[in-house]
Every structure is written in structure tokens, then in C-alpha cells.
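Only one chain is given next, in C-alpha cells, and it is the form predicted alone.
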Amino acid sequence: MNVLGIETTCDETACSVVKDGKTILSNVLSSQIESHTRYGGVYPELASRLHVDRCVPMIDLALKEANLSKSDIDLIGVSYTPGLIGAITIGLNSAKALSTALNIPYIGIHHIEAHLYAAMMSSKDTLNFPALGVVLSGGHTLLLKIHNIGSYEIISQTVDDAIGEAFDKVARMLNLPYPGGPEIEKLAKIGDPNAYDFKAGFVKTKPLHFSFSGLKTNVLYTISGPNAKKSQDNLPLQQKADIAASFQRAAFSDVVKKAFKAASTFDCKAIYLGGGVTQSAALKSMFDKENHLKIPLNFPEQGLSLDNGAMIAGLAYHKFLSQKTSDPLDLKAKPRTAIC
């Protein structure tokens, strides 16, 4: 089954053709990073307008690179939640139009679930369940127990900032470009991760939940003083590097510690990680170093960490086999929907 995947939940127009949920025939993406850099983050209205311009060309390019025509497509998968409502609508309406024109089914896909599936489709081993799902991105931070593809139980999530959002905000404090994660990681390589005693927040009644707002504020006061009056422009390079390294160490160590605690508590046989933050080499190194459980760790392969169409197409294949029918044409784009 050849599945066309369309992903437009945020600032990337991504399309892919995947065969039988696993074999990627094409995976193309048009990034909007340059257009949003001046704002220090994604400007929703601009993102929607750019998706209008780029969605059809990306679909055509995905088909071309897969050496297929529209008549060779058996199913369309498209992200419909969560994300920017305007951006999602562009991709969803494109999928509905193609489904109607080609008389083939389409399936709406939950964006977070697709991020987890990206690690599953990248795995060379047999999928092991129950497993722990770890989603780390600009908009989401959560741990889930995965009973099977399509069956999840939320263990914990962030009570304030997502981890990727925290990285972007700290990067702005350090006058680093957007997106912040890769820039902080680059700077942290020459810094001392123990120079500052930064710590992520602890939620007393929910110890596996995440909180990064206090950590972010601690960084702000370290840079600008308790009244935030000192200039951020006069920081020596080494001090900036030490702050970046210490922040990265605090944020990632909190995730790693809670992930392994959850895996042990909920008797998980493997860990599957998804989301843009998982492309960090520092995060992968920390997970490997702290894996005293010797539990299999599954990260998305190159090109599947950030938003992409392949994870949408791959998951749509399994969803269609399960429900055996197309989603209705009145399926609506939703900015927020729980995965379970």
C-alpha cells in the first residue's frame, strides 16, 4: 500500500510517500525557519500563508521523488491535531480534496502519536510492548505508556513550558538565533555544565511531571540580575557557554531521570523517543550513559526527528488497517487534542 503523508501542523510543509508503513519512498520538506527567525519563533498567520503556497508543490515533489503518479497512491494520511489551527487546515483540506478527486480514503493523524511512530519505523528490531514513549518538542513534553500502536496511557507531561520552548526562550536570553536547541547545544560544547547549579522544577504531587519555567527564570536572573536590569549583550563568550551548558545539563538530566524512573515503574520493555529535541547528540549521549536498566532505546533516524510527512504516512497505514475505512470529510482541524 502506497501512502501519501501530509504534515502542516506548524512551520514545515512536509510530504512523503511510504510503502506498507515502513519503506520510505520519498520524504520532502519545505522549511519556514528563515521566514520566522526575525520574530524569534513561529508567526502563526505567516505560517498559514506559506503553507498555502507550498503544500501542492511539496505533494508533487514527493510523488516525483517516489517515481509515482497520483493514481499509484492508495491512501492519504494527514495531520489534523494538535498544532496551529490555520496551518493544520491547509494540509487537511488538501488531503480531503485529493481523497475526493482520486476516490481513495484518507486518515487524520494525531501529530504527537506520529512522532512516537517515527522512532518505531526507524527501529530495526521487533517492536516491544508495553513501552515508554517520550515526546520532546517545541510544543510538547510528555511520557506515555505505549500498550500498542494506537493504544496509549499518559504518565506525565509538562505543567508549563515544553522543553523545546524553554530552549528557544533561553537562546533568546543569550542572543542566540532561532531555533534555540541546536544553537545552545553548539555553544554548550565549550562550556562547563556544572558551572551553575541549575535545576528543573519538581511538582510535589506529581513527581514524574515536568516544569521548566523556574529553570528558565533562574537562567534569566543569572544573566540579567534579580531585577533583570543588566545588559545581556556584555556577557563574555565563556560565561554564555557555561550558562548554555549548565541549562542543557539541567533540562536533559531531568528528562532522562524521569524517563528511566517511569520505564521501571511501569514495567516497560523499550523506550521510543520522538520530537525535534530528540535529534540532540547531547540528549542521546545522556540517555546512553544513564541506561542502567539496559533497556532498548529507540530514537528516530536522521530526517524523522523534526516534523515530517513520513511519520504521518507510516502511522496512517496502521490506522487504516485497524479502522478499515476513510475518515469523514467533516473531520475538523483541532489545535489541541489529547493523544488518549
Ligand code: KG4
Given for the second form:
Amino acid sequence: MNVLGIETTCDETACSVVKDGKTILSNVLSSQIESHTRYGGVYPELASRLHVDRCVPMIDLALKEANLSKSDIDLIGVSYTPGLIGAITIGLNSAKALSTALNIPYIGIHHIEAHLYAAMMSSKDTLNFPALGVVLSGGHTLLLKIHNIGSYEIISQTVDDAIGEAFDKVARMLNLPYPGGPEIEKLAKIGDPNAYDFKAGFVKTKPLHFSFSGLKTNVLYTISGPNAKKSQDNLPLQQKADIAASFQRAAFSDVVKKAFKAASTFDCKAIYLGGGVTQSAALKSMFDKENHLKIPLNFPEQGLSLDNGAMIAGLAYHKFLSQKTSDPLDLKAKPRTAIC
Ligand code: KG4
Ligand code: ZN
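Form predicted together with the ligand structure, per the form predicted alone context:
And the full complex, kicking off with our chain again.
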């Protein structure tokens, strides 16, 4: 079954063709990062307008790179939640129009569930359940128990900032461009991760939950003094690098510790990680180093950590096998929906 995946929840117009939920025939995207950088984050109205311009060309490119024509597509998957409502609407309406014109079914996909599926689709081994799901993205930080594809239980989540959001905000404090995660990772390579005693938050009543806002404020005070008044412009490069490395160490060691604790508490047989932050090599090596449980660790392959169309197409295949019908044409774009 050839599935066309369309992803427009934020600032990437991404399309892909995936065969039978696993074999990626094409995976293309048009990133809007350059257009949003000057605003220090994603400007929602601009994102919608750029998706209008780019959605059809990206669909055509995905088909071309897969060496297929529209009539070879059997199903369309499209992300319909969570994200920017205007941005999602562009992809969703494109999917509905194409589904109607070609008389093929379409399925609305939960973007976060697709991030989790990305690691499953990359896995060379048979999927092992129950498993721990770890979502680390710009908008979400979640630990879930995965019973099966489509069946999840939330174990914990962030009580304030998402981890990617914290990276983006700290990067801004250090005068680094958006998106901040890769910039912090680059700078951290020449920094001392123990130069500052930063720590992520601890939620007393829910020890597996996450909190990054105190950590973020601690970084701000370190850079700008207790009244946040000192300018960060004059910070020496080495001090910036030490702050980046210490922040990254604090954020990642918290995630790694809680993930392994959850995996053993909930008898998980494997860990599947997803979301933009999982493209970090520093995160991967910390997970590998701390894996005393020797539990199989599955990261998305290159190109499947950040927003992409392949994870949408791949998951749509499984959803269609279980639901067997197209979603109704009145399916609405939703800015927020719980994964379970
Ligand atoms: O999953 P994603 O592409 O978009 C959302 O669904 O939110 O994630 C984007 C996030 C951004 O916050 C970005 O700073 C972060 O992923 N990110 C990283 C790294 N690469 C991307 N964070 C830390 N280290 C990285 N290397
Ligand atoms: Zn995402």
C-alpha cells in the first residue's frame, strides 16, 4: 500500500511516500526556518501563508522522487493535531481535496503519536511491547507506556516548558539563532558540562514528571545577574560554551534518569524515542552510556527526528488497517488533543 504523508503542523511543509508503513520511497520537506529566524520563533500567520505556497509543490516532489504518479497512491495520511491551527488547516484541506479528487481514503494523524512511530519505523528488530515511549519535541515532553501501536498510557509529562522550548529559550538568552537545540549542541562541544551546577526541576508529588522552567531561569540569572539586567552581549565565548554545556547536561541527564526509572518501573521491553530533540548526538550518547538495564534503545533514523512526512504516512498505514475507513471530510484541525 503506497501512502502519501502530509505534515504542516508547524514550520515545515513535509511530504513523503511510504510503502506498507515501513519502506520510505521519498521524504522531502521545505523548511521555513529562515523566514522565522528574525522573529526568534515561529510566526503562525507567516507559517500558514508559506504552507499555502509550498504544499502542492512538496506533494508533487514527493511523488516525483518516489517515481510514482497520483494514481499510484492508495491512502493519504495527514497530521490534524496538535499544532498551529492555520498551518494544520492547509495540509488537512490539501489531503481532503486530493482524497476526494482521487477517490482514495485519508486518515488524520496525531503528530505526537507519529513522532513515536518514527522510531518504530526505523527499528530493524521486531517491535517489543510493552515499551516506553519518550517524546522530546519543541512542544512536548512525555513518557508513555506503549502497549501497541495506537494504545498508550501517559506516565508523565512536563508541568511547564517542553524540553525543546527550553533549548530554544536558553539559545535566545545566549544570542544564538532559532531553533536553539542544534546551536546549543554545537557550542556545548567546546564547553565544560560541569562548569555550572544547573539542575532540572523535581516535582515532589510526581517524581517522573518534568520541569524545565526553574533551570531556564537559573541560566538567565547566570547570564544576566539576579535582576536579569546584565547584557549577554559581552559574555566571553568560553563562558557561553560552559553555560550551553552545563544546561544541556542538566536537561538531558534528567530525561535519561527518568526514562530508565520509568522503563524499569513499568516493565518495558524496549524504549522508542521521538521528536526533534532526539536528533541530538549528545542525548544519544548519554542514553547509551547510562543504559545499565541493557534495554533496546530505538532512536529515529536520520531525517525522522524532526518534523517529517514519513512518520505521518507510516502511522497512517497502521491506522487504516485497524480503522478500515476514510476519516470524514468534516475532521477539524485541532491545536491540542491528548494522545490518549
Ligand atoms: O519535533 P520538532 O521538529 O517540532 C515539534 O513538534 O515541536 O522539534 C523541534 C525542537 C526545537 O525546539 C529544537 O530546538 C529541538 O527540537 N532540537 C534540539 C536539537 N535539534 C532540534 N534540541 C536539542 N538538541 C538538538 N540537537
Ligand atoms: Zn514535531
